[in-house]
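There is one chain below, alone, in structure tokens, taken in the form predicted alone.
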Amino acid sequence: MMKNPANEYKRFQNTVAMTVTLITFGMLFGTLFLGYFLARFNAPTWPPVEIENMPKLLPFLSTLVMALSSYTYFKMEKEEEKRKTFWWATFGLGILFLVLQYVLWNALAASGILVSNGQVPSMVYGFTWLHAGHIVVALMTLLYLGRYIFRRPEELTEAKLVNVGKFWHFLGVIWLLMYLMLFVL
């Protein structure tokens, strides 16, 4: 991995910028949850007749997806002889992601958990259509960095795995509270 002094300026510009969308999507799903937590406490019964049938093991299969992929990126960003394997295979686990997300949305709507059933299944559906769109954005950053990691690994920069390193471990933390509160607790 190539290492310049000079561009340390452009990776603290790339950090905070980084930081500073991290900080905007979490509070994009802090409103969110908190509109749940609402939804929740206000409601006279839980879980609503709507959510009663709520699937169990593709929400699970996903959040084992969602941690399996952040270890694979991990290892990536450490193992520099194996970057290439952990590459396809963080991208193949976010791409089954999406699978199971698309499984999960057929089950939903064949237990007659529909969208139009309430304010709680509409706030089921919004979370997970949100996060599935953030998950094809970080897809796509993970193909931004394999044109470096496969085609020009000499401008492949710690900054470069770092910044798509932290959007996709925080698309697995929102993902494992998303878990919790739609489908554990």
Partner chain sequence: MAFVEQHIHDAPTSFWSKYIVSYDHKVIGKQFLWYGIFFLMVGGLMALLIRWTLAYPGVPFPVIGNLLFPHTNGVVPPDTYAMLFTMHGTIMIFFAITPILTGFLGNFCIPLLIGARDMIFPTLNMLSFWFAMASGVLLLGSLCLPLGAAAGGWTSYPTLSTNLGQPGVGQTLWLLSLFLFGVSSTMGAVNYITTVITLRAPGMGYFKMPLTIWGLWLTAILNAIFVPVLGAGLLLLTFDRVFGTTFFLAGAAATSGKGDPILFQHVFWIFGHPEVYILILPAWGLVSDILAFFSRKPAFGYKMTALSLSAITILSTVVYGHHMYTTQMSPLLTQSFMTLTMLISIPSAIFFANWLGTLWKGSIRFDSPMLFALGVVFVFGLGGLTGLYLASTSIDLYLHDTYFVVGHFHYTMAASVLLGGFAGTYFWFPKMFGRMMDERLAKIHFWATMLPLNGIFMGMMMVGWAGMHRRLYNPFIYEFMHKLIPVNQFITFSAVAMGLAQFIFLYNLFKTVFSKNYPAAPANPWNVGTLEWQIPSPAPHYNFLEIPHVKCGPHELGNPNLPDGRDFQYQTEELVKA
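Numbering follows the first chain given and starts at 1. If you superpose the two forms and keep the largest set of C-alpha atoms that fall within 1.5 Å, you have the rigid core. This structure is a prediction, so every number in the text was calculated from the model and none was measured. First, how it differs from the form predicted together with its partner chain.
Once you line up the core between these two forms, the Cα of Thr24 stays within less than 2 Å of where it was.
Let's compare: the form predicted alone is above, so bring in the form predicted together with its partner chain.
Shown next is a single chain and nothing more.
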């Protein structure tokens, strides 16, 4: 990763592109949050009856996993010697997150909270589905990055590392917001 003007400029271009991309994803999730707030402010009581027995532990674990994966990604960027280890850690945590989501959906259904039970359960399912879908995409970008880390380290640019990271951390922040809105507050 040499600092030459061409690379610097490439990085600038990628930063602009990634920023625009994250704004578009931000608007997608922002719209969901808007729907949530409208529902919340129009609701006579909160939490509505249908979500009183919402599972608490599973989403909390998911949040921990998400935060941890952001940390391992951060380490992967910084510590070049242990990059491969941290790549595996991040990837594994991403998979673990998906597994936890799957367990969560089953737990919700088991406790009688079904998709068709009204707007709030719809949100819990719909929003987490969409977020999980994005995690799948993020895992694919991580695989793409892995190709460089494991096979062609000489072609690994800082721009690639930073941009995949931005997407990863972004999804972490979105999850945190969802966790707070849907399960905590």
